[in-house]
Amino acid sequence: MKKKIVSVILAATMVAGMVAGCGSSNSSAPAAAPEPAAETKEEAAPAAEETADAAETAQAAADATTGDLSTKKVGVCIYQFSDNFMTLFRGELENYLVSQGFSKENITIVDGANDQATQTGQIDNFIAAGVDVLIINPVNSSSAETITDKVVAANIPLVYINREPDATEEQRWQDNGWNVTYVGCDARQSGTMQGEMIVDLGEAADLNGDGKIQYVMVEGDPENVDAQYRTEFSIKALTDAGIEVECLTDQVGNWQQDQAQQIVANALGQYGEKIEVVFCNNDAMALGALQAIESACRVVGEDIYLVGVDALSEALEDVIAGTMTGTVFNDHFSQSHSAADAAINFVNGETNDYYIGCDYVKVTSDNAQEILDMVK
């Protein structure tokens, strides 16, 4: 299991140790040297000095470490602004890099239309301005190795956000010791999570009667690693409780409310009651479903179920309305502080752990209105 916490080494405290050369432990103070009874006050004065200078040392040591973050300079790569998770998250991102005391003048947050080449120049606009830190959220994860050459050649530290790199590109940053991290959730939690709403439905859902579920997958971005463990792991959680499954139809939305309600609408037409679960990799693609959904007279919670992940606030309110069946919290909060967090720690000269995992939450009419509460 990757780690999930971050690892923060403190080289300020660390030089203070060794100038002191007193063999305590980092979170410790130096304990008080006793008073040499033989030495005369000459022979104490140049110890004192040096005292005076090595705590001198230890105190600029930390000031360099803890420095003004207002001068630094930091590179924000979206891959797309219309996203709606990634609205939210970016809006948070730059709020709470700004409370730690970053200069809101200095954080510079582009937008890669969902273009990698674009993102591309973007990265390298930011590496020749010579910013302190880059934040990547890449447009395909499978331009990561690419981008990480770059960027460690340019001695800029790296951390990836929201769509993760794969296990070996994650391996090469620990091999090399390069300052590089990804921090975000792992999407089979999620996935399991909106299968687990659906077996948690007991025998209700098998509208039909006919001894397994039938379903409609909607997919997201094909190359992203999050569509793809959110498709697996959604239907494997029904399989692992037993439940028999039928594919009626898997097909990529991309993301998008108006294609997720195109794909809907024909699975609607082509299948019609036979369809009792449709799952969505994202919310606004499940908005997109129920538009489908409802123009078709059916009625999620009666004779249809919806599921998806994000926790939109459009979404959170269908589920309290009972036109959802569930979504899953993709938390933006915990994600875009966890990124500023290991960002200031590599400005800071400190280091941080590869992996910086977060939780999802499952979010049912149980507990809607309380997520939706947090996220207004």
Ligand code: BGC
Second form
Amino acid sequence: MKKKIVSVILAATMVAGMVAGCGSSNSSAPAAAPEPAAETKEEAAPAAEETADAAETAQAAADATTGDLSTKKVGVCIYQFSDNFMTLFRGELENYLVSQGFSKENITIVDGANDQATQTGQIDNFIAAGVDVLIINPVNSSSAETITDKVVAANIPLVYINREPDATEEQRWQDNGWNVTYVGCDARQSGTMQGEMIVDLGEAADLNGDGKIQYVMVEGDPENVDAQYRTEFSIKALTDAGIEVECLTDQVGNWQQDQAQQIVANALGQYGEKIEVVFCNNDAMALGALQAIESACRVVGEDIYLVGVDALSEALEDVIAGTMTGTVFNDHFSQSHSAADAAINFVNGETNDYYIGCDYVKVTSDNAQEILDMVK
Ligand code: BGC
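Starting from the form predicted on its own shown above, please give the structure in the form predicted together with this ligand.
Entire complex below, previous chain first.
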């Protein structure tokens, strides 16, 4: 598994260096540098302004050392507000940032409306506004390189969330020692857990008794590594357990309930009773799949199985009622808190690991109530 957050407390000299680097451009002579005589002569700036600059620098240094966050500005870019999971995530992120000392009015959260051009414009605006840190859930993970370049050039620390940039991009942060990190869970784990829930059913999973599991896969946005890994690893868990599988159809539902409902309704129309398992890359789509399953008068747990990921309250209620076989808790508390903690470290002049992970939790009828009590 990947690493945990590691906070490195910088020595006073490094804090001073950070302040000089991120602060106003003419504050290049902090208290430790006593003799900028020539520069001072050339400068037409009146003494009062210099005093104000010095006071500002001292205040910034004090803020960095004491961790006073109330005046710090955070820009948060969410790929799409209508996404159920990201709605939970951003609500918790804002609450936690406030609980850690940020002022609510200094936290700006914007909706990328699932359009990278829109989001890029929002990032430009945040840069122009001089935010102290950015937390970005990219619309397209493949745009991370461009995003990183402009944010780093503006000397603003950056925390990516939820949509992981690729390994080459993460390596670049490390190679250049940039204040950039990614916070998220390893989607291979959630896919594996989905598959294991079906493996754990034993022979009962093979409803038609033909020695293999016929399934339908409903994928999230295929550009997103969460969708790719969940699709691959859910099935790998079955084949690793020696179970033969047959994919009846594998389609993209873009994380959306309505799209999944349509896909599964069509699949049920085409393949009927052949379908034994419906795998959905997230719960929103599993809820859509369930609508289609119920409309087709099929009964989860009796003549079909259904698994999702996220542990949305509605899905947990379905797991408790038996109308969903299981889900996987995508811990938005841990992820949003880690993202905020990483942002705070950056704001305080500390560093973070380049990858900050968290664990998923398998949810079946055994623990669904427990998870529901936690998320509600
Ligand atoms: C969640 C999905 C969500 C997606 C957004 C995933 O981790 O499981 O529900 O739509 O992130 O990027």
